[in-house]
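Just one chain is shown here, as structure tokens, and it is the form predicted on its own.
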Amino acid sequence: MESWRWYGPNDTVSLSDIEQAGAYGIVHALHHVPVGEIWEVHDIKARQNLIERDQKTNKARNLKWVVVESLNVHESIKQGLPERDELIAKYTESLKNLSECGINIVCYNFMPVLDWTRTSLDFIYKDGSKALRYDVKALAAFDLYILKREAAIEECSEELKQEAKEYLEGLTEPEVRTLTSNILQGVPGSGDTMTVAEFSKYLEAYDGITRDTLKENLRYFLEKVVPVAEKYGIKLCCHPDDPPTPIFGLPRIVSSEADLNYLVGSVESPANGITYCTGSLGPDANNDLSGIIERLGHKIHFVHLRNIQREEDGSFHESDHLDGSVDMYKVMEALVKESQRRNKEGRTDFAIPYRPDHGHQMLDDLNKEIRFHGYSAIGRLRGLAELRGLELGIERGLLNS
């Protein structure tokens, strides 16, 4: 199912724009509700009405809110603090309310402190458009010399320390501020940016929390939440870590096929599943992206399709959807086959929602201020068109084979 992420009334990309792009499923969240608070039925229904009916003419749009992205998990749950049970109770109440409103796919992540992390939000791509980029040297420069995290000295090689120092020395003061702001973006859609001091306090809260500890906290969360989700017909789907590697000493636990197996194996239920994201799993060349679909496709409830170009040192930038290190043909072929298999089995969820994840700032969008980086209209329109054509071609090819 062709879908599109919409950030709400403050999004510069309108619902009419999305209709013209040809998407049907809206991927959305109540960004104004603080993390940890309950999503009330009246708020959900009000937003559904805004999405599904033209407010000026009251005519129905060919749009439906089909995926929540994201119902964020509070940091206290990730840290395993005493108040987590109260927060989990609020989380499950939100799931119940979403079910009452007919929304049954809920994406979340278990990344500590930061959501997706990039060092540049306006990397100049080879065709002159702007893209997002993750630069290992830039991140190390921030970690070592701006954040001044003590443990980073031991974690970084001497070569990377020197490269990071040279990188930082080559920046102007405004460029240093931009790098800091890029890294410390808050929850997508919130518009918030942390200060370095605030970020340091968040990191301190994770002192002593190892990868194993975080995995156990995830299991605890799932054991409490998944039975409620199953009762109300909700499909939970955890988003992989982005990037799929530890940063700032924070553990990562959803970065590989082994991690995904741990996730879905922690609580066996049709409600416990995966948000499959090529842009998050793709930076690690060890991840067999089409193979993951072949082996875990029955657990995939939602899909992000984005391409990246890997670099030798672990850096990457976001490339065109059909051009990069991810073999998007093989990925789409595996997804089409999974959808067809579900249809033959009589599963009602055979139309798996997917969205063009991020897009380059290009053409007329280069002249606009983009509030939500990666989410301009024209780049995603191009991505959706390419993915739609790829999907159709593969479907026809399989039909005639």
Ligand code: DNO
Second form
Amino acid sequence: MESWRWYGPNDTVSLSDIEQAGAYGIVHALHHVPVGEIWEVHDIKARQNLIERDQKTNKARNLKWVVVESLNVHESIKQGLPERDELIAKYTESLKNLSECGINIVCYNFMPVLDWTRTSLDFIYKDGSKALRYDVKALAAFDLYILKREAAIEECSEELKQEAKEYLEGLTEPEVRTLTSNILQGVPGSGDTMTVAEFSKYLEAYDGITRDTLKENLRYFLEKVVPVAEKYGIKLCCHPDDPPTPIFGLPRIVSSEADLNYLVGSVESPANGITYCTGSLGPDANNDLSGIIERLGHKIHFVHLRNIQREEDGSFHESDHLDGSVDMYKVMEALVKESQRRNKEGRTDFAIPYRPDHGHQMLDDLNKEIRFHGYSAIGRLRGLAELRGLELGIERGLLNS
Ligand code: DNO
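Now show the form predicted in complex with this ligand, given that the preceding structure was the form predicted on its own.
Shown next: the complete complex, the earlier chain at its head.
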């Protein structure tokens, strides 16, 4: 199902724009509710009404809020602190409320402190549009010389330290500030950017939390939440780490197929699934993207499609949807097959919602204010159009074969 992320009334892309882009599924969150608080039924219903009805004419729009992205998990749950039980109870209450409103796909992630991380939000792509980029040197420069994290000195190779130093020396003061704020953007949609001091404090809270502890904390969360989700017909789907590698010494536990297997194996239930994201799994060349769908497709409840171009040193930038290191044809073919398989089995969830995850800032959007980087209209419109064509071509091809 063609879907689109909408950030809410302060999104510069309107609901009518989304209708014109041809998407049907809306991906949305109550961004104004602080992480850890309950999403109340009246609040969800008000937003649903705003999305699904034209407020001027009161006519139904051809849009439906189908996915929550994200019902974020509180840091205390990730850290396994004593208050986690109370927070988990609130989380399950929100799930129950969402189910009461008929919304049953809920995305979340288990990345400590930072959600997706980029070093540049206006990288000039080969065609002159602007894209997001992750540069290993820039991240190391921030880590070593701005954040001054002690353990980074041991974690980085001598070569990387030297490159990072040279990189930083080449930046002007405003460029250093931009790099810092790009990295510290925090949770998308919140509009909050942390200070370096706040970030250091958040990192300290993870002292002693190893990969294994974080995995245990994920399992604890799932053991409590999944049975409730199952009871209310909610499909939870964990978004992979972006990028799929530990950063700032923080453990990352949803980066590979083995990690995804741990996730779904922790609690066996149709309510315990995956948000499949090519842009997050793709930077690691070891991830077999279409193979993951072939093997774990039955656990995929929601899909993000975006391409990335891997660079030699582990850096990457976001390329056009059909051009880059991800073989989008193979990915879409595997998804179409999964959807057909479900349909044959008589399952009602065969139209798996997918969205063009990020797009370039291009054409007229280059002159507009961008509130949510990666989420301007025209680049995603192009992405969705390309993906839609690819999907149709594959569906027809399979029918005729
Ligand atoms: C990036 C998105 C992520 C995603 C969350 C899911 O644009 O894919 O921010 O929404 O990580 O929890």
